[in-house]
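We begin with a single chain expressed as C-alpha cells, specifically the form predicted alone.
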Amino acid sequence: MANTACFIIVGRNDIPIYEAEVGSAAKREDAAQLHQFILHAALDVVQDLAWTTSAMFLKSVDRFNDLVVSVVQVLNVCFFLNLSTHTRLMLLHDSRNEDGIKSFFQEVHELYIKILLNPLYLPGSRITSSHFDTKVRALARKYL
C-alpha cells in the first residue's frame, strides 16, 4: 500500500531545521511544495493548541483532503548555552495507524535528542547529518 508522508522538524521562529519526504507513494513534481505549504499552514493551529493543551502528542491538528497533520511539541532546554527552544516534530500523512505514528515520533525524538547532545551541533541550525536522515527514513518505513 502506497502512503504519503512528509516529516519536518520546526525550530524557534518557525524555521525548518530538517525536512524529508518519507512516504512510499509515487512522487509528483509539485508534491514537496504542497506538503511544505500544508505543514507550515498548520503551524498556526499548533500554536493555538499549545495554549489549550498540555499534551506533547497532538494526533490530528489539521487536515487537507485525505492528508492529516500530526505533531509532537518538544521543549528543549540547553543549560550550557542558557537557551530554551520550542521545537515541533510535524508529520503530514494519510495513515490511520495511530500507534505506528506515535512510535515513529518517539524514536525520532530520541534521535533528535542525540543530535542535540552532539557538542558540534548548534541548537536551531539545520540538521545535515546523513546518518540522521537515513535513520529517520528507516523509521518511516518501519512505522508508517
Contents of the next structure:
Amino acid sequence: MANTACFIIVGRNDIPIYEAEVGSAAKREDAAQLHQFILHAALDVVQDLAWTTSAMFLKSVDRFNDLVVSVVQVLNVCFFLNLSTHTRLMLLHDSRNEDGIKSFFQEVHELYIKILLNPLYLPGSRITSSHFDTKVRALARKYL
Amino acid sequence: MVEPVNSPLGKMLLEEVSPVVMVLCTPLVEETFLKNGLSFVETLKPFCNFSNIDVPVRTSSDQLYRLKKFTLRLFYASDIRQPNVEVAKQRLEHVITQAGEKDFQDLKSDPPQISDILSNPESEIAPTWFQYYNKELIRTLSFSEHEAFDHPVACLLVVSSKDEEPINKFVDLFNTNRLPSLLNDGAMDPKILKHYLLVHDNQGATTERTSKVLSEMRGTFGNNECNLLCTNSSKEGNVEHQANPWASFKSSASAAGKLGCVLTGDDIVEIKDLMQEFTSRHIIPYMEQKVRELNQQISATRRGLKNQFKNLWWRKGKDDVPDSTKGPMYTFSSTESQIRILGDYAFMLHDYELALSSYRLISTDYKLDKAWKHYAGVQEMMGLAYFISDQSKKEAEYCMENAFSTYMKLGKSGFQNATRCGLWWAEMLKARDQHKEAASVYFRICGEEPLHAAVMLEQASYCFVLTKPAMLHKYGFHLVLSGDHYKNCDQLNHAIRTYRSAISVYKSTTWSHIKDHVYFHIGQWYAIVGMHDVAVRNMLKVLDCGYQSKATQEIFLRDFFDIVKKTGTKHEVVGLQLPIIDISSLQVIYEDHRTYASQASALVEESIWQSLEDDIIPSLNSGKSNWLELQSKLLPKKYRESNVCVAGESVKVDLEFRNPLLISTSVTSVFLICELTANPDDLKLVDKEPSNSSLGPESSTEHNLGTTSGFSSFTLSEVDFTLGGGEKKLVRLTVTPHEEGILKIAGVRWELSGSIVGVHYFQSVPVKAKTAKGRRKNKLTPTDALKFLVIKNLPRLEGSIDHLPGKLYAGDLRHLVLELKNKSESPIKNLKMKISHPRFVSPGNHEEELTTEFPDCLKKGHEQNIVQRETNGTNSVFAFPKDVSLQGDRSLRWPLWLRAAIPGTISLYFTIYYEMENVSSVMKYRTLRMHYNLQVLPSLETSFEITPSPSRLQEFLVRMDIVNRANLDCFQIQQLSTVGCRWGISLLQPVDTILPSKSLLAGQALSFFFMIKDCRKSGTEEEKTMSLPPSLTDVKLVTQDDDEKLFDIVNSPLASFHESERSCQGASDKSSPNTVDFILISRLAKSSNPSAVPYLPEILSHHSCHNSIRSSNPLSWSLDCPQTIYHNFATSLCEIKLNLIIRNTSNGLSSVTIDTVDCLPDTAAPTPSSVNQSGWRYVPSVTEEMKVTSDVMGSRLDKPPSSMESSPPFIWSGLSSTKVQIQPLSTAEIPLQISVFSPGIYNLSSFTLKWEVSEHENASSGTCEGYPYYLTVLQSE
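Right, and the form predicted together with the partner chain of this protein, after the form predicted alone?
Below: every chain and molecule of the assembly, starting with the one above.
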C-alpha cells in the first residue's frame, strides 16, 4: 500500500531538528513543502492541545484533506544538563493504523532520548546522525 | 460581545432578510431619473434604510411592539428571478479584480510585521471588500423558490406624468404577462400590495396635467394607494450634495459628482418622506395583517394536537406519491408555503418567536416530505432566528450545521446555498468570538472553484489571526493556500497580497521548504506584475538552498537570473547569499616593516619569525629609543595601534567563497571595497581640504566613489572564478594604496553570473589579522584590523634562492645563490641575515662567483677559501659586508651552502634585516622573510667504534659501520677524514676487498676497519696545535681515478658545517678528550630513478662527531720485555727485568700506583671474586671492553689462552708498590722485576694500576688489572 508519511521532530521555538519523508508513495514534486506547511500549521493546534491533556500521545490533532497529523509531545527534562526541551514528534500520515503509529512514536522517542543522552549533542540542534536516520526509516517501514 | 442585532451578521440579516418591493415603471420614468445619473431604484435606495422608523407592530400575540430598524429592498420586476449563474460568477470575479487593482499600490511596500497585524483592531485585519464580496455572493442566491423572504411584499407602480394615458399605463404595468415568471408559475404570491406613484418631472412637465392625472388616479385606484413624486426641481443641474447619499451605492466613483445633480434638497426630502410613508403606512401594516391572517389560518389547521395527528397521517399517505423533483413542489398557496411565508414575514417584522415556531412546524413537514432543500432553508432560517433573538447558541449552531450538511448532500445544486449558509454560519461564529470554528466553516465552503476557494481561504486565515491566542501558523498556511488559488485564476495581485502577509509569518522560520516556497513564488509573481526590484529582493532569499534537489536549485537560479535580467540594471545586494563568504577564513596579509619573499612565508606563524629576528632587529631597549618611540612621537596614539602598510605595496586579503548549491556558478570581478582617506593629522598640518579620494574599478558603490581628477589613489585586483557545486575556493584579493593616508577595507564586492552584484561588508566580523604583532593583537578590534595607516613609499628588498631543491638526500651538499634585489631608487644598507637552521645553510664569504665549478672547488688545491671563519655556534647572525648597499635594479648574488644535515621535513627560515638609507620615515628598518621547505631523504648512515690498540700505545682501531638507508639509490663512498690535526688515519685493508662493486646498494650495510693514530705530542701549546701533514688525516676510499684530489675538509663550507654538526651532535660529554670526529664524503653512484631527486647530488658529506674511544681509562700501558728468555736454572733463579710503560692520555696530571700481587692468579683477581664468592667456581667475568681486548689479543698474540695457567708461580722481586706522577700526554717508565724459579710460561698480569686523574676541578680515579702477558722462560742448554 502506497502511503504518505512525513515525520518531523520540532524543537524549541518551533525549529525543526529532524525531517524525514518516510512514506512509500511516489513523491510528488511539491510534497515536501506541502507536508511542511501542514505540519507547521498543525503546531498551533498542538500548542492548544498541550495544555488540555496530560497524555503524551495526542493522536490525530489536525487534518488537511485526507492527511492526518499525529503528534507526540515530549516534555522531557534533561536533568543532567538542567535544560528542558519542549520537543514534539510530528507525523503526517494518511493511514488509519493508530496502533502502528503509536508504536512508531514510542520507538522513535526512545531513539530520540538516546540522541539526547549523547553528550556531544546539543539539545535543540539539528539531528544529523545517520544512524538515527536509518533507524527511523526502518521503523517507518515496520509500523506505518 | 456585541448584541446579535448589532453584529455584522445582524446587520446583514436586516439588510438581506427584508421585504422586497417590486418596482414597475414606464421608460419615461426611468428617463426622468437618468438625468441624475441614477435609475429609479437607485434613486430610492438610499432612503429605504430606516434606522428609527418607530412603527408599532402587533403580530400574533397581543403584545404591541415598535419596530426601530427597518429596510426595504427595491427590485425591478425584471430582476425578480433567479440570477444567471454565469453572470453572477462574472460579477463576483469583477469584484475581486477591482479589489485587487485597488490595493495594487500597497504591494511594493515591505510585508507587515506580525506584531503589527496582531495589534490591529479586529475590523482592519480583513480587507473591507470581503463584506462586499460576501454580499454579492449571497445576492446570487436571491429569489430562490424554497425561501419566502425574497418574495415581493409589495409592488410599486410608477408612471411619469408625461406618459400618455397614465391610468392605462398603470394597468398595463401590472399585466401578468410582463410579471416575473416566479409570480406567474405560482412560486410567489401574485396577490400583493400595490402602490401607485406618479412621477412629476419639474423640468419638463406642467403641474396642471400632473394634478389632473393624480386626481384621476385617485379616482381609479383609491386615495390611499396613490402618491405624487415631484422631482428634478433644479433647473441648472449642478446641485452639489454635501453628503452624497448615493455615493456608497454606486461603486463607480467617476460619476459621483454628477449623481443627483438635478435633485434639490427639497426633492430629496420628498423622496425620503415618500418612502417613509410607504413603509410605515402601507408595507408594515400590510405585512402585519398578513401575518395575523396566516397565523390564524395555520393555528386552525395545523396547531394543536388534533391537527398534528391529522397532518402526520396525511403526510404518511402522501409518501406513496413519488417526489417530483422538477418544478416547484409547493406553490404559494400550499400550507407549507403559507407557513414558510408566515415565518419569513414574522422574521422580517422582528417577531422571532413566531418565526421560530412556524419554522419549527414546517421543518418537520419538509423533512417528512424529503424536501431537503426546503428543509435546509428552514433550518438555516431557524439558526438565524435563534442567533438574532440571542437564544440557545447550541440550537443555533446545530441548525446551521444541519442546514449546511443538508445543502451539501444535495450535491452541486445545493452548494451555492451551502455557501451562503456557511457564510452566515461563519459570521455567526465570528460574532460569538468562535473564530477557529468560523475558519473551519470557511474552509468547508471552499468548493472546487479556485477563485471562490481562494477568497474563502483568505477569510479563514483572517479568522485564525482573530482567535485568542492567534494561530499564526494556520494563518500563514491558509494564506498560502489561498494565494495558490488566486494564482490559479490569474488574480496575481491578490496572490501577492496573501503571500506578502504570509511572509510576515514565515519570515523567521527555519522550515526551509516553506520559506523557499513562499519567497520563490512571491518573487515570481512580482516579476509577472512587473515589479522586478521587489521580485529580486524576494528571490534573493531562496538562493541559499543547498538542501534542495538539484532540479529545484536550477529552477530557482534560472528564474532568478531571468528576473534580474528583466530589471535591466545591475542590482547591488548587501549580504548576497551566493556564494557564501566564510568570514572566519578572512585573512589579511600586509607588510609593514616585515616583508615576505613569498606567499608561503607570509603564512608562517609570527612567533617563529619573531624568535628568529630577536637578535637582528634592534633590541627592545634600544628599539624603543629609536623606532618605537619615534613612531609614537610621529603618530597620534590612535594610529599607533593600527596597522601600518607602505604606499605602493599591496595589502592582500584571503577570503573563502563557498557555493552552497549543486550547480556551478560563475563569480566575476571580485574586488575589495576600500576607502582611502587622508590622514586627519596631515590634513590639519598640511591642507584643510578634506579629500576623500578613493576609487575602484567601477566606481558605482558609494565607497569607491570620489574620482579626483582621474587619479586613483589605490588600485584593486579583480578576480574571476567559477565555483562548482558545493565547492570552496580561497580567493586572494589585493589593494595597493598609492598615497599616504588611512586605508580602510570595508568589504568585498562581486558579480554573480554577470547580472547581480553582491556586496559584503566586513563590519562586525572577527578578523584575524595575520601579521598583527603579538603584543598589539589583543588591543585590535576587528575594524581596526582592516584599517591601515599608509606611509610613504619605502624600498623593499626582494629575495630568492635559486635552484633550491625541494627534495634531497641527507648529507647532500649544495651550492646555492641568494639573490637580493632592491627595486627602489633609495639604497639600503646594513644587511644582516639569520637562518633558522645553521646546520643546514651556511652563507658564503664573498659575493663573487666561485671560480671553479662545484664540487671541485671543495677539493684540495683551491686555497682561496681556507680562511677560517670564526663563527660562534650560538649566534648565527650573518652580517653582510658593510660596503654592500643595494639600489636601483642592481641585484646582489650571495653564495650559500646548503647541506641536508638530517633526514626529515625541514622548514628553513631566512630573515634578512636591512636599513633604509636617507629615508626620513617612521620605519627605519625592514626585514625580508623567506621560507622554504625541504624534504630530506635518508641516505648513508655511519657509526664508528673506536677501541684502543692493545699493542701500540697511541693507535686505535676504528670500525665504521655504514648502512645505505636510501630507498633506491646507490652511493659511492669517497673519502673518510678525521677532523683536526690530532688523528692520522690509515686503511687497514683495501676497500676493494670489502666492496668490489665500489658502490653501496640500497639497504646494504658494511663495516670498514681503519687505524687511527694519536699524533699529539706532550709539551707546550704550540706543539699541540702543530698540525699534522694534512694528507694523513684523509683516506681515499673509492675513487674513479687515482689522481683525483681529496676534499679539503678544513675548507669553509665543510668546516663550518662540521662546526655546527659538532654543536648539534655534542650531546655527549665534551670534556672527554678522547673523541674523534669523522667526515665521510660520498657521492651518488648513479640514480636508478632520475626523477626521484630532481637535482642529482654531487657530493654528500656525513659528519660523525664526538666518537669516543671505547676505553674508560685515561691510561694505556704496555710491558716491555723479551718474550722468551733462556736461563740456566741450575745456577740461580732467574731474575727478569721488565719495563712498564704507562702513558697518560688524559689532559690532567695523573698519579698512578702500581701494586704487584704475589699469589696465584685465581686469588689475584679481587674484584670479580668478591661478587662470586658463594661457592661458585670462578668464571672470569669480564667487562665488555675487556672481552674485546682479549679477543683482539688472542688473535694477535697467537698464544695459548689463559687456560694453561698451570704455570709455576713467580714472585715480584722489585718494588711491590710504586707511585708515579705522570704529566698529561706523557709517558713514564717503571722498572719492574720478577724472579722465576723454574722454566715455564708465566702470565705477568698479576698487578694492578690504581690511578687518579685530576683534570681541572674534576678528579677521577680507578683501578686497572694488568693484561695477560705471557713470558716463556726456558732452561738454557
